[in-house]
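The data below hold one chain only, encoded as structure tokens and taken in the form predicted alone.
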Amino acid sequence: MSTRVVIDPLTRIEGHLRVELLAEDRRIKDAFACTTQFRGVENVLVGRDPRDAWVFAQRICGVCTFTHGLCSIAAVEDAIGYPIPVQAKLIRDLMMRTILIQDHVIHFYQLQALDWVNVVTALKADPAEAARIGSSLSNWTGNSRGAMAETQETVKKIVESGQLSIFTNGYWDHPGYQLPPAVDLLAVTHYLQALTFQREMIKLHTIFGGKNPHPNMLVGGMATPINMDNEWTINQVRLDQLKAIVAGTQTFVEQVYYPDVLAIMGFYKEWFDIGAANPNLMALGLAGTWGSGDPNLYRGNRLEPGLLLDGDFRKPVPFDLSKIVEYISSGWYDYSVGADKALPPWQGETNPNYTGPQPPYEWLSDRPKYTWDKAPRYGDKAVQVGPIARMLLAYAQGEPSVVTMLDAAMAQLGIRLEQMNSTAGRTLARAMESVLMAREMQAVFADFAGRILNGDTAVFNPDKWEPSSWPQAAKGVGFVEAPRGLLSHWVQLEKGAIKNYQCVVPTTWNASGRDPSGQMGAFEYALAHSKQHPLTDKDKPLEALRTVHSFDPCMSCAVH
């Protein structure tokens, strides 16, 4: 008979998520992502000017701040047809670089590393050992004998109090932690400095955008004036400041997260057969790719829009912007046309209309309708976003920068390419690009810093920047490849002020539940799919945990 067992709330993930599992014999049968908050941001945008639909579209998320600005913004300027000065997109680009790596920065160490790193065991550590390890790993300067020595004596203050402070609740008697101990010093140690890392990292977009979250933006280029006079502006103080941020930015994913990832895995080999999600993958672009209108208009690109389907991970198909709809047949919504219908994004509907139990609840799942999470689909498939997704692609069409990376990962930890869908593969996936993304930083930084030696100083076009100039009716789309995965963005204009909007966001793809012909979201199929995921301890599932952190939920964005 099987056993019930909630995880709710679900912690150390941006919003609300609960996730309800059906186990026997310490595997998980059946699994129900429960999106419990609803936030309406969608209707909020109805009949405002679209030039400020990215303030209001910022607040989706207190993560993903200037990741959901940019697609609102490239939606904007799609719709109207508004073209963007060279510089603009280049500091857009920085930007939206740079909040991808801190993301998954702070992703693995500060919300999924516990899951496989056990704090307490660091105190049986010898660090000297640790700093052995980390020196054998990269050149980090943090690996030193000193620096894991304050890490264990700051722990064991910790411990020693009886309040494990931000580590309360860690389930570090569980028999899945395998980690050596000197692994598990050298571990924390780097979720201590990785917490001074993303800190110094995200003042490039305090420099280019005013502020962090939230930073400011500008339909038609960027709020940041150029003049290498004024020091208000971006100047020669501000160009090495931002050049010491993004070398230091590579320096950090190459000698600290990327090893750490690599390693850690190494001791969990058997999690890259646990946890498989939708043999279905879509991405439009390597990471921190953005742009405006049918992504298809972007072929030539690095890596084109494309799919993996069916659980072949070798042979890309090309994307069709039309195939994207939303069901509402396990959300609590309403359609117009029916519960069971699909809407495609541009005639969405952001109708809410709970019909579940009032709280406190024991069971959400029981009924067909058990979450605040729509169910986008593509055509007919259940896809899985995100880096793993982007990774895969890459690879399959063959750029030399993701083979020659992914293919140096495989041999090292004795894996196929199969194996690269798992709990462990969506971790690596997601270091892999951001030691990627770090190394573009440079070129784009260079260009940027390039161009106002020559004088291109120019941020924004002031051309269609009146009302008057717009259609009276138009449609737009913007889209990001952002942290978590594909983000979109839909915006119907009508007289100067927004008919429409609506957003399809990665964690939406990845969080939804059931569609009317009964497919999971990739949460719910990663859990319970193969009848064979681990829950040894239904009080303690920290199995569980890992697989859904290797998503990166972020559940704000998925109700937004």
Second form
Amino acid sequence: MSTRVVIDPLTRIEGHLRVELLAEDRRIKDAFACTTQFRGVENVLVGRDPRDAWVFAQRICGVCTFTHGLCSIAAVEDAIGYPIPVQAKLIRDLMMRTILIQDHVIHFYQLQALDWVNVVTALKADPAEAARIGSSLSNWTGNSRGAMAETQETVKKIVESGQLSIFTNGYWDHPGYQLPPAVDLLAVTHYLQALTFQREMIKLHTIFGGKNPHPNMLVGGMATPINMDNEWTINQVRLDQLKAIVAGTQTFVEQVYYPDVLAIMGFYKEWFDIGAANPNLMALGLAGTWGSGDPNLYRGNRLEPGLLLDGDFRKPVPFDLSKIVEYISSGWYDYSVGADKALPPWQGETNPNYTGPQPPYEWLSDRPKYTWDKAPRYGDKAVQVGPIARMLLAYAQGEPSVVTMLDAAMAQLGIRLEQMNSTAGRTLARAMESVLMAREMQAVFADFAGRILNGDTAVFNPDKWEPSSWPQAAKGVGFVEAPRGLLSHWVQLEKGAIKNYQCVVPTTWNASGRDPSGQMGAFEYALAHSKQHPLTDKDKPLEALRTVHSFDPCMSCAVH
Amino acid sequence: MLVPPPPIWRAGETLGEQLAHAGVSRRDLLKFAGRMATLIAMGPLLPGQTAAIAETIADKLASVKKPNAVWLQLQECTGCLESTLRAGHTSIEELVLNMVSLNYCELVMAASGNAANAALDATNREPHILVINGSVPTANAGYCTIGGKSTETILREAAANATAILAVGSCAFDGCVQAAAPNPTGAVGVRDILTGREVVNVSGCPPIADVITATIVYVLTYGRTPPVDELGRPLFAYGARIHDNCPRRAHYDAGQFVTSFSDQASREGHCLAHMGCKGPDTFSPCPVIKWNGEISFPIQAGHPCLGCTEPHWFDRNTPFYHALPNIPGMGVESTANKVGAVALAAVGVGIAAHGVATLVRRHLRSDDDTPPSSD
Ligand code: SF4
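Return the form predicted in complex with its partner chain of this protein as a structure block, the form predicted alone having already been given.
Full assembly next; the chain just shown is listed first.
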């Protein structure tokens, strides 16, 4: 007899996710991912000026802020055939890598860490030992005994006050927490230091975009002028600030984030055998790859866009743009072609029709439709997107930086490539690509600064700004390898205005419900496909949280 | 009709100290605790027993230090909380670990599901500070549910015992992007649901982190909500237009305008009015407080202001790259009243009556500084 388990709100994610589980003998037997928020941004965009679209689209998500704006601009620039100056591309590259790393760091420490790190146990630690472990992992200057003792004092005050704030009702007595107290303390210290780090790092967005979250950008380039002889522009003061930010970023991810993830996953090795999702992975390239039009034509992308299918993680299959479609068989929508049919995004429709129970309700998934998420599929395949797809595709293509790093990590942890498709593997892949991104940022910044030295200051191309220069009707697509995976925006223009707008977002792929052939999306598959996923205590669903968090769910992205 | 909020605890003081300030003695507290003891025991107690339990309760109550807080995320994008994470002056860790006990906040709380809902229910039963990000869909409750409840129910339950209600961000203010035409979900802001309650609107998409935290700290420090403008926005942050404090203002006055994002004027930091700047129409402290540790703000970084602190900015301020009609050098020198009329026509039925009245007043007010001619 299976028991119903509901996790709603599933916290420490972006947006509103409800997970319904059927559990038996402390194992998950079935799972349903229910996205419970709809806003209708695609419908709001219809009829608007395409140069304004990024402002609307960016509000899809404030966590991966910038990403949807960039994707929107890439789609619009594709539609009107709008080339941009090299420096504008480099600024966008820097901003994209910034949000990728910042988002990954916040995800690990602020959103995911409390699944693995026990704040209360950190009280039992010897600060000196925590400092010793810290300095054995890296040269990070924040690993002093004093820093550890201070963290412990902060935690102690909170626990003793009886008002636990954000730690209220945590599962602190759950047997799943297995770190030695000193490692708990080290991780909590880095939790606090990560907050400081992300505040500093994001200033790169403020310099180029004026603010964050939701920095400003521009169709046709960027609005931030470069003029070494003016105080309001990108000048030597700004270049110095940028240089420091880029260097500080590399330090933090190399000395804190990546060593922490390696060490912590090392204590939880069994999680490389738990939470395998659909063995089909899709990516366009490394994190931060973005562009207009068919990704197979992108210049400068070190990798071929591709897929790894049916568990063969060594053989890349070419990517075909025309194979992306969306189903609504489990989503609260209508299609003019019928509910069991798929639509490609350029012909996509967003006709919301809520047929679930009126709240308050107890259970959603006993009806065929149980989520606001559409179900994107690649042809007939349910695929997984995200850092894991990027890293394994790069590995399969022999990208040297990835091969070196992944081989070293697998050797250290004693795991096989196939085990990377797991709860721990997805977590590790995210940290690993942050290091690669940080190193790339150094190169992009050097290129940007070097070009300024050579007098290349153009950031905006005025040629196609005026709607009179646009075709009467056009369509375009933009792609971004976003923090959570492959993102695409699909736009149709008519007479200078948006006729149709569709977004197929990483979490739309990963959080999708059943398609007409009954295939589960990645969240559901990872929780339920093996029927062996642990769930020790249905009132404290710690293990389910670990697996869902390993995807870094962004529900306002998934359903927009 | 506003319901006056009950007093709010001061930062750093225990309840005992707060009560002492309010003239409640230890003996009064013990008497109250004695009644509590009887209630909790739910049966007859020996005289000695009651006193002992009362002592314990009184001690516990008196040592309660931090105000509890509930932070709701309704229909929104989490940008407001991400902004809060970036606060430089009162940092998020200081706020959450030292100043309030944030017992419910989906983005950062440890507990999930039932445990999270239990924390919310328990906090809702006591006085607490309520911060809200996000709007409420009114077309169908199914557009946004949390814990199987409608967004409106979640909001009303959390507001019932709230001592201060802060609607943070444009979504909580008036529905922001999801309320833009055709407003597919009938999204509305908090004040349209909690009518009759005092709601402080910290508007912006998102608001500047330091404005969010300063509003909370204001409440903690003074024990009351800050004075606000007609739209409910704190005067300490929303008292002046961006245009009034803009570093490019001298160029506006001198008639020096950027006319393309690639022209020489853009490289020299001239005024962005012709590129669509909404600064003359937007009340916000961006040029004063700036963003992310006073690094910059949108106009400083070369992009026109989008006007995100104003009502229904996605309808009222679009197309974004079109100049406001009252900007000098744009051909027609409209009067403020005409500008108001245009803005109203553009927004159409999207704005409630009080918003319309405010808009008109705003535009009459901005008539005071006669725009200079550009030639
Ligand atoms: S119009 Fe905009 S850029 Fe020009 S002075 Fe006013 S606020 Fe500044």
